[in-house]
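The chain that follows stands alone, in the form predicted alone, written as structure tokens.
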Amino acid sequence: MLIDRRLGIFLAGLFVLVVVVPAGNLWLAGQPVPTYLVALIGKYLCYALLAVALDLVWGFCGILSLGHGAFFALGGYAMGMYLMREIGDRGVYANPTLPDFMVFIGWKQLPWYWWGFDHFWFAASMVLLVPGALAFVFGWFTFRSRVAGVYLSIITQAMTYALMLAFFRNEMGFGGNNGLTDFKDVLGYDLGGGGTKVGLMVLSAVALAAGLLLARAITVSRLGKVLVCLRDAESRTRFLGYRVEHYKLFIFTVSAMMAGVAGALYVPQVGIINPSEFSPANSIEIVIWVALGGRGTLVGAALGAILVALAKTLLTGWLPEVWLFALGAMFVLVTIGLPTGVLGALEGGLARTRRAPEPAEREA
């Protein structure tokens, strides 16, 4: 079955969110849902899609990637480049061709890899193709060499760290340390307007639902069964005649493209993209989201991302100096006490409640 009970409940909750938030922001008197909260919810939904992308490879194929933040950031940079080109001559230096940071450092012409980003369709295709191409090339060499386990995790972390160092350099042409910011509009709509933020939030919810359905369709198919076999007994699966590296390469590439979409939706809602998104710490935090929510559940990964992001927002406002300690404590406690994550614990508690005998039965 494509939509099981847990996915159905989650999708119903998303539908309610898509109805309630726009109504509370645009139509109800007093605006009970302020615009800043709309943008915050949209950001959480992007994180949830990113967590689903990682759960697809880690929870069902056993590939613990510590570099998914790189695919997220590449999708964000692709969208950021389009948004920078949308500014046109409305920048500080009023240059119709070059973004402000290029004018500031003395560049005279637009680099070739910025060509085409003045068209939305081109930027949207790059959101998918750039992370997908990197994942395909990286996976082609890695999986054919049978690199797995902790060695694969270390290599993925090295990949995102190398990209972070490269994007910090001004000569790369991506804004250096400051990154890309000062966006004005997208497809002609003002990014500062409440209607645009609501539209981006709704689009993020739709993308999350589509990502969950795609991941679910993969995992319940014959392909998904082979992926679980790879996770549990790779050598035996290879012995049965399956080309293990092909399956890993496919799912790794699909997951990277999903992460790129999450990054592209994230950037216009937060208003900036810089090299810090490539930080290995960000990729490790994504793993914590999935572990907290429930590895191999898809819906649990999305819930874990939302819960951790919400806790981060609250704690960094109330007790900013203890946030990292709280994050580490959550990961340790879940690993030791909740091996199936929050979702698994909730479902297990509900199942035990249903099986509990009546008082008369217990006395008998």
The other form holds:
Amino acid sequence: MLIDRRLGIFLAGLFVLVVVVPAGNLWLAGQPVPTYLVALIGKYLCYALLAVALDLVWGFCGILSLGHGAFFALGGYAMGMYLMREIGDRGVYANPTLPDFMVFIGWKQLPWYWWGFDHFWFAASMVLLVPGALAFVFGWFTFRSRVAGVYLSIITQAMTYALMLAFFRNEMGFGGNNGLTDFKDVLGYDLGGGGTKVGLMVLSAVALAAGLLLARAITVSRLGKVLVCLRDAESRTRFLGYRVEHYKLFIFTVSAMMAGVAGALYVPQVGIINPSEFSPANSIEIVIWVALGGRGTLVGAALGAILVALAKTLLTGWLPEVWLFALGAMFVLVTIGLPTGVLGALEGGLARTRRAPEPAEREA
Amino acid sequence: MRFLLRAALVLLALVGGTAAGAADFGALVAALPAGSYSDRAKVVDDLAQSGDPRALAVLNALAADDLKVMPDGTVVIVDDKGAAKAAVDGTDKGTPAADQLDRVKVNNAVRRAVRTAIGVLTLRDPDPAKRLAAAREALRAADPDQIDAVDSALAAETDPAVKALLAEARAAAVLKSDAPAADQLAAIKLLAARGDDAAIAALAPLAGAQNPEIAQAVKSALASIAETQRLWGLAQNVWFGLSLGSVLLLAAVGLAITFGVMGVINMAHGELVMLGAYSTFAVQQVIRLHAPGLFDWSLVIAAPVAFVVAGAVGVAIERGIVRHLYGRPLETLLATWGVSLILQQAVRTIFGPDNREVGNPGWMSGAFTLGQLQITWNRLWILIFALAVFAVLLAVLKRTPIGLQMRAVTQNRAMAANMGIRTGRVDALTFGLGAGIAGLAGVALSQIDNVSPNLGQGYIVDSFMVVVFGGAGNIWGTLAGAFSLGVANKFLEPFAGAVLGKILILVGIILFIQKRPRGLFAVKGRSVEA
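Next up, the form predicted together with its partner chain, please; the one we just looked at was the form predicted alone.
Okay, now the whole complex, with that chain kicking things off.
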């Protein structure tokens, strides 16, 4: 079944959010939902999509990627480059052809890899293609030579670390340390306007729903069964005649593209993309979202992302020094005490109180 | 030196009946205020040539504008209290009023002459270090007028290092003079053997010499110097690489135990290094407050403290967390990452977020030169320390009962347990050993890196790369991995820049792992896949 109860409830909740938030922000008197909250919710939804992408590879294929932040950031940079081009001559230096930071470091012409980002369609396809291509090439080499387990995790971490170092360099032409920022509008809509923010948030929600449905469709298909199979017994799957590396490569690439979309939606909502998005710490934080929510449940991953991001927003606001303690404790306690995540524990609890077998639980 | 001079003076006195040298010196000093600036410069040169021990004081006074003339024409040196002493024989002349004294004026040409003259005189200083500095200055100045002075100094010189340098200084001066071609060729040969920037500076102007033989000789000398410098540059890169490699080795060798031998991914490894660095800081604080005299020993005291602190935290991590997660490496990775966050924040809360000042003891600071290599003591000590830690670790693993048990447990846990080894205790000790070594690394790194709560973060990716590159489970592989990565990094840096070099190394390792997923020195055998 494509939409089980768990996914149904989540999608319904998402639908309510899509109706209530815009209404509260744009149409109701007194604006009960302030605009900053809209942007915040939009940001959480992007995180949720990113978590779903990671859950797809980690939960269903056993690939613990510590570099998913890189795909997210690459998607973000692709969108950021389009937004930079949208600024046109409204930058500080009012240069009609070059973004501000290039004028600042004395470049005379636009480097070739910026060509085409004036067009939204081009940028949008790059959002998918760049992370996808990186994941494909990286996965092609890695899976073919059967690098797995912690070795894979560590080299994915090295990958995002290398990218971070690279993007920090001014000569790369992506704004160096400061990244891309000062965006004005997207597709002609003013990014500062409340309407645009609501639109982006709704888009993020739609993307999350689409991502969940796609991931669910993959995992319930025959292909999804093979994925779970190779997660649990890779050698046996290979001996049964499946080309394990092809399955892994497929799911890794799809997941990277999904992460890229999340990044692309994230950037216009927060208004900046810089190399710190590539930092290994960011990528590993994604893992805790999935682990907390419930690995291999998709919906749980999305929930986990929202819960942790919410906790981060609240705690860093109230007690900044406590946040890292809380995050660290979360890592330790969830891995030791809550292997099925919050969702697994909740559903397990529900099942026990009803004393009825829960078929959906075994599926994960 | 002094003895020789004195002997010479005595000889002069005996031969001439009157102290001819002293009279000359007196005449020269008396001549100083007279005439034009160029006359004065000439007198200064003569003073230097006289080699009289009193000349140095006179020239120093002249350079400092302290050389004055009394109304009666006596040249005096005035000290900063205004007391005047005769320049020739040092007799006290009281404290004359300032307006009674005439300054012996100097211009830039005279100052230059004075500086050279002081250099020539210092060539006969009793202190070899001062003579060496003077000889180096003479080499740089390469003044043909000094050849005689250098020659006489050379004849009297006993210290071989100073002697060699003086010969080179003489050669440089000869090149500037109009000495016969044979002398010049010899000089070129001598300088070519020196083979550094000073030699190039002395030789380069002669590349277009009229005498084709000399021009040819200079050209080939310059080429050979360029070759020498390239080799030294290579050696410099190797040294920097070894130094970086030793840092990597220190950071990674603890990981080689926990990850390589035990198979536990410990993401908090970097934070254990950081704890070691903060232990050093704490020990130094205590020493500063209570026993400042022990400061030079602070690192020696800090090492065991850091080992115990980091080791204890390591044992706690193993007993509290890792123990529950054996066989689940990915979960271990996440849980230890959580520990690393907690440790970072704990240190930030206790010590504050800023960098902490860890001092270098005397024996760690400064540098020495080896040929054209500049080697800093702290880097050298860290290299030695890293190798020592490695050797001790190897000895513990291979030669002690506990090392035997560690290897037994990691190779076959069930069998080891059957043989009566308490595997749980051995696990804790092994993890504690790896953690303690991370603490030792922290002591060393506190000397060259900023001690901040983020210290460990910078090393975690690198040290995993080293262990993976060298091959998990193989301590020697870690050694080879650390040094080859360090050297490769330093050789890439001149071409690619520091950041791009590092990126290239990372990409290189990622590609390398594709080819050899088990690292440079893979453990072979049945236990590998387990």
